[in-house]
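Quick heads-up: it's one chain on its own, the form predicted on its own, in structure tokens.
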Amino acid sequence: MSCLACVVGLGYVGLPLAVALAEAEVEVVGYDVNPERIAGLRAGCSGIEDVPDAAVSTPGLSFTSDSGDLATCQAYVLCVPTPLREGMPDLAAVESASRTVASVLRAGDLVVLESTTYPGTTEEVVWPLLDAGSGLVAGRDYLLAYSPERIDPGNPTYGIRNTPKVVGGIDGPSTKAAVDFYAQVCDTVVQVDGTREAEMAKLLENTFRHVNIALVNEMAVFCRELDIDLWQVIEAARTKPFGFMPFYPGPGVGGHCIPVDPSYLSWRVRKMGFTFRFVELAQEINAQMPSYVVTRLTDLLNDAGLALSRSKVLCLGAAYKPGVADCRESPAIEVMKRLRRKGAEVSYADPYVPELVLEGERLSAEPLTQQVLAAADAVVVLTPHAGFDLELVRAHAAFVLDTRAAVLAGDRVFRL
């Protein structure tokens, strides 16, 4: 199945998909409402770590912010943001994208929503907008499906091609059309009965991770009080060849998925009059971890005869995970904010984030050198990028609070 495809939204999800389709010799139009984004792509600048600049010049791939350029497309994939606003899903971008597609939709076309959201969004939000704006009827005149994005930024092992793709349509023909579409770029396409099952699959994946991370984060607090090395416990437990999957503690959870996706489900469940207690407890525990990191650092400084309010603290990592520049919901940022509020002089190093704005003040990343390390009263490892020389850190830092167990243990290295 080769057709003129349109990918709506050219961020971390949409751009890799657009490139993958073009590399599979599908003619692709990438659409984004941000004209500056389009200008950058047309100039050969990807702006996404996982997509090389050269890839945006793949033959058959073009970019536009003019919806009129989409009129000849046969397949539309919506990859737009779905943030939370005051605990509620904000579907403004999904609604806008749906109206844009509806204005050019023709009989026989396929529309797929990839944006993560609560179960029922495809049927209750996207479907009515497409029907109303196009004068067509889904399931009769055009095809409609949901397929959750499974992009993992910075993952060198799994990408679009070798990550199984879940697909569910509003009916059999819609599901088949979506399966055939994704089979062009995915080795394995997993078919489910409908859009709600596909929507829920994504939420289950990330809720599972959210809850288990909260479990080990809470255990980290208790194990410290019990004088137990949790990292050693996890490594011992993972030797069991069945029934156990290792999760690791840290300064919190970040990115657009794990801190946000379970809230879509919790919000939907609350609308039904129920409480999703696992999710809400996990959110509470993980949200407390930046504060716990600051408390641990305060105690360690006190033991060294220093006050946090008069200390220079170097934070290693600002991004929410190693290997990316994405700072969305990053617990590292929250730790830095809390340290500053306590009066600490905060600096940071991150090869992927050269600058950041922290509570109105612009900071530049420090080079990770012996001199920078020696100038700090304490170093906090928050995001262990592969480019960090952690042996240098171990050798020259006054002491290290390692929230990720990345630094080799030593007399001046303390784990979370």
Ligand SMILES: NC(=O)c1ccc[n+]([C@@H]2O[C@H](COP(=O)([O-])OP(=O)(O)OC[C@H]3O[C@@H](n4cnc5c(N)ncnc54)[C@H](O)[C@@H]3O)[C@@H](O)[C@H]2O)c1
Contents of the next structure:
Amino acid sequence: MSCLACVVGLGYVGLPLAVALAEAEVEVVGYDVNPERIAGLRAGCSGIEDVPDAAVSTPGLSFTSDSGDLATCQAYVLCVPTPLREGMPDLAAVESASRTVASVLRAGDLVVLESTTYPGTTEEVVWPLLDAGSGLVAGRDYLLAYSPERIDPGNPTYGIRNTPKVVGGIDGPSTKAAVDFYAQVCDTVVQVDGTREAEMAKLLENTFRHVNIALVNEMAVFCRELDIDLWQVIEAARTKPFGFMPFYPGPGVGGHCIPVDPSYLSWRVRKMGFTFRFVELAQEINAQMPSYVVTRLTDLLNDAGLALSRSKVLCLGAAYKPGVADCRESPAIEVMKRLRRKGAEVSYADPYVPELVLEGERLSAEPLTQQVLAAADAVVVLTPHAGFDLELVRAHAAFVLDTRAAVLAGDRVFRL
Ligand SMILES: NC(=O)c1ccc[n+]([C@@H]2O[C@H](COP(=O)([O-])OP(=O)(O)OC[C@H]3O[C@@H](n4cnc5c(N)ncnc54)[C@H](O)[C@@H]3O)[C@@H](O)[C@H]2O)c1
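Alt. form predicted in complex with the ligand, vs. the form predicted on its own above:
Below is the entire complex, every chain and molecule, led by the chain shown above.
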């Protein structure tokens, strides 16, 4: 199936898909409401770490913020943000993107929602907007499906091609059309019966991760009191060849997915009178981790005869995970804010994040040098980017609180 495709929303999810389609010789129009984003892409700047600048010039790929340019497209993939607003799903971008697509939709076209959302969104939110705006009827005049995005930014092993893609349509022809569409860029397409199953599959994956991270984070807190090295425990447990999958403790959870997606499901089930207790407990535990990191650091400084309020603290890593610049919901940022509120003088190093604004104050990243390390009373490892010279850290930091077990053990290295 080759057609003129349109990817709506050109961020972490949409741009890699648009590039992959163009590389598979599908003609693609990338559409984004942000004109600055389009100007940057047209100037050859990807803005996403996993997408090299050269890739945005792949033949067959064009960019626009004018919905009039979409009129001849035949397949639309919606990759727009789905944040939480005061704990509630904010589907404003999905609704607005659906209206845009409805304004250009023609009989025979395929529409796929990829944004992560609660089960029922494709049928209850997107479908009515598409029908109303186009005067067409899904299932009769056009095809409609959901396919969760599983992209893992910064993952060098798994990308669009070799990560199986789950697809579910509102009916058989919609599912088939979506399967054929993704088969152009994915080696394995996994078909489920409907859009709700596909929506739920994504939420199960991320809730599973969220809950398991909370499990090890809670264990980290009492393993410390028991004087047990949890990382060693995990390495031992993972030697079991079946029935166990390792998860690691840290300063909390971040990014656009893990802290957000389970709340979509929790919100949806609450509307039916249920409480999703696992998610709520996991949220509570993971949300407490930044504060636990600050408590641990305060105690360690105290042992060294120092007060946090008069200490210089260098934080390593601001992004929510290694290898990316994305600071959305980053627990590292939360730790830095809390340290500042306690009066600490906070600086940070992050090769991916040259600047950040913390509660109105602009900070610039420090280079990770011997002098910078030596000038700090304490170093906290929050996001261990591969580029960090952790041996240098170990050698020159007064002491290190390592929330990720990234630094080799030493007299002045303390794990979370
Ligand atoms: N980032 C990830 O790792 C990841 C992984 C899997 C799933 N997801 C999900 O994919 C979706 C998109 O996430 P993202 O990280 O790519 O977001 P993003 O913020 O990086 O990019 C979204 C883009 O959509 C554009 N946009 C917003 N409203 C629009 C509209 N009405 N029409 C056209 N463009 C619009 C924005 O300008 C932005 O460029 C979310 O639902 C997210 O939960 C993200």
